[in-house]
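Next up is one chain by itself, shown in structure tokens, the form predicted on its own.
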Amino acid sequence: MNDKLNLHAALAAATCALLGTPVAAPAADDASQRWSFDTSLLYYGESDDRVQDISAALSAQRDFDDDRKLSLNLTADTLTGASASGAISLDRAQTFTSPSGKATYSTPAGKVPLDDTFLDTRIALSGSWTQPLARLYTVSGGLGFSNEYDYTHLGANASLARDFNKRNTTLSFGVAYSQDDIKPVGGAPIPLSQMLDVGDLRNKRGDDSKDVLDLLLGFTQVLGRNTIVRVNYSYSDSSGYLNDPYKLLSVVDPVTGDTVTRVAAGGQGPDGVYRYENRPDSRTKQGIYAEMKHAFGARVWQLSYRFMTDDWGIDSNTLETRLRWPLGAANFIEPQLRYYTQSAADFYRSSLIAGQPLPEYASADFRLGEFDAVTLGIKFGHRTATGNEWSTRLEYYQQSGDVPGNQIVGRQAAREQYPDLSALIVQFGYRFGL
């Protein structure tokens, strides 16, 4: 299962940031204190024993003379649990061939099929260098690497910023490029090929890869002593293997809407007809992000909005607000509310109808469907007498979606085909300097 806490998505989406806030050096009287560290331990758990993630992260920043900075990041996380395969639920149990092609797994009657063979460990490393370039310019560059048992990422990035208007205005440009190697368990399925019996790998091929180019244009403006705004435009172009090799579509009877049955050879294989998904081999995304921060004395309010659109037909909107509220000199709380909504991809469909020609592209991945999500959270932080800081963050994520009515066939209307999803996120962080 290739859910990225993007999981490459989300998680979920929810995915959630492994580091809740950027590194910032704690206050210190000793000018020689130039290393700052931000550590975090995060738990992400979905309802119904679905995806569980435990992540540990360490970010270090070294300040040098002349505003030069070195940033280093290390993240390790382990994901377990079960992930929706894309097959529809039925009034009977269902059996599938595992991604490795060496065994089978089953889903009880009335349940949305989940692949419980999901297990992944990821290690990610990144580093960047930032320094002034002439009087009003700042340049930075970095490298990133991550590895998991079926996925390897290697990327590079660079950015240039220019200050204007007595440093009250900043324009910036950034570029990032990455190459990802995908090595699915059992091999990458041939697009829209049928799931076969245990040991039959005729529908699988070797490894694959994809390339991603990201561009960012940014504008930051100080509006007064207490207010700052930031607006970014982003462009992303992905090409190569963009399928999720572990996602399926059920092939259903055009009248009943139930999955067409089949008999496995020797009883070792799927008891229904299922086909692997196929997505376009390119994707272009564009986005606008706007953020405002305003200080009401010691209280700081943050409001942000993001709009994203792509050539797959997905439009999304994200609205988020936070309020950092001091509690005395050493403590603070920060409530948070986020709302997210997206439309479905043009090729999203809950199932394929037997007897009809296969479409060019099709996916039943819930992440490509139409859904809304709300996140409620609160963070508590404490600054120690030595200037260090620890914090605890708690978030609750709730997602609900729908399958388009014109895709519901026969008895599918009486069963849940797009189940709601909830998740709990708990993070502990500690920030200190040396």
The other form holds:
Amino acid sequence: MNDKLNLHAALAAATCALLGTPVAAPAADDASQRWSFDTSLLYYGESDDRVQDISAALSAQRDFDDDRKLSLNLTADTLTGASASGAISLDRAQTFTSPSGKATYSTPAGKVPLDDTFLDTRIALSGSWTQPLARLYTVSGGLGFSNEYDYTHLGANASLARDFNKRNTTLSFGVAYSQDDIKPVGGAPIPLSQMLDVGDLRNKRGDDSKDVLDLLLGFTQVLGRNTIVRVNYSYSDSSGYLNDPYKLLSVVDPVTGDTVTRVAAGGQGPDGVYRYENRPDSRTKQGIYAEMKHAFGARVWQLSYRFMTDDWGIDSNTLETRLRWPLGAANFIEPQLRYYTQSAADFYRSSLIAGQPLPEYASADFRLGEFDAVTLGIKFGHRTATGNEWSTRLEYYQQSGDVPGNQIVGRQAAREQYPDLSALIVQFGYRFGL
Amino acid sequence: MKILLAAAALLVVTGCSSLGVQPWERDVLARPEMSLDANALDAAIDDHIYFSKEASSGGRGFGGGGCGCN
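Output the form predicted in complex with the partner chain next; the form predicted on its own has already been displayed.
Shown next: the complete complex, the earlier chain at its head.
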């Protein structure tokens, strides 16, 4: 290594001597040959005792000679709380068999059913290496792994970038592939099968998997001394098990709209008819993402827009803006605003009608429905005398959606069918070098 | 398709050759906060949250994911 460094230094000195420019001796504590760390502690909490998440993240970067760079990331998440199961609310209490098939849980009258058996710990690791390939070319490769008690992800990615026009223009192409294994608690339910009594696992199968291929074409352009833009085209193809194994649909009476009742054997099972969801086993998404950064003196304005469309019928538009505003030499404040809107998947339906033939695909997952979301946030940062930076970010996220009028049956109109979701996000960050 | 992409790339590169700055005019663009990846960790955290709550994901980089949350 030392020989290599010496060789580099000798070559640099020779080159500079030829060009008649003075050469600086490489300093041992060269800032480009250090580790830099970005750390974060995050709290994410939804209202009404829904999902709560505490997450710690560490990102480390080591710069080497010749613009080579190693990046490592570690994230640990702890999730607790309840999430909407997809079943509709009723004027009576409801009882469900838990995903494990070993117990039941209940929802009070008038409440949207939440599955409170939700508990998870996730560890994610990823690393990447970036280096120049030739003059004007940069190549990068990475690996990722994450693990939860019911989910394992393995992924790899590679990208190549080429600079043009005095490095004012960059074109890049990236490809990523991942293979995920899903091990649902109690087994993956047979799609659209009915929820059974406690201990009856005839409708449960084993584990399953999915593959995702992502392609990314990127274009970055310096527009002027204060402005840079980026436009990406993304393509993503998922295939395999794309269901959420824990999501349900209520089977309702065509007149009253209430869930059809059933009698559980020995009282140990659901007191209504519920079916597990079924989504197509492939999904193709395409998106355009455009982003601009512009400096107004010391202030930096960031604006981005994303359009995405997929063959499940979901189109989404996202607009996001941030303004970094320095307060003196050491501090800054950054207000953030994001607006998101999506249309529903073709197979989204809030319930299934008893007596009608089962559709090929159906899901009542609110995330596949039509909704808007707004995020309001503010970040405060402080640079210490030693050049490190700590920051605090506070965000409020609010989702509001509607079940299409033609899907509401009978008495459902009088009850809340699409509960709004709000979440508070608090993040502490510390960035330092070694 | 390949020809179309190559043509588009050529058009973009030649069309943008009049844009940009000289190397000595990069003082503002060189500020850390002007980097398009200035807050990579914040972006990764946001992507992870939105991935688990919304139907669309990715776009800025690869599609996020690697999570049983959606």
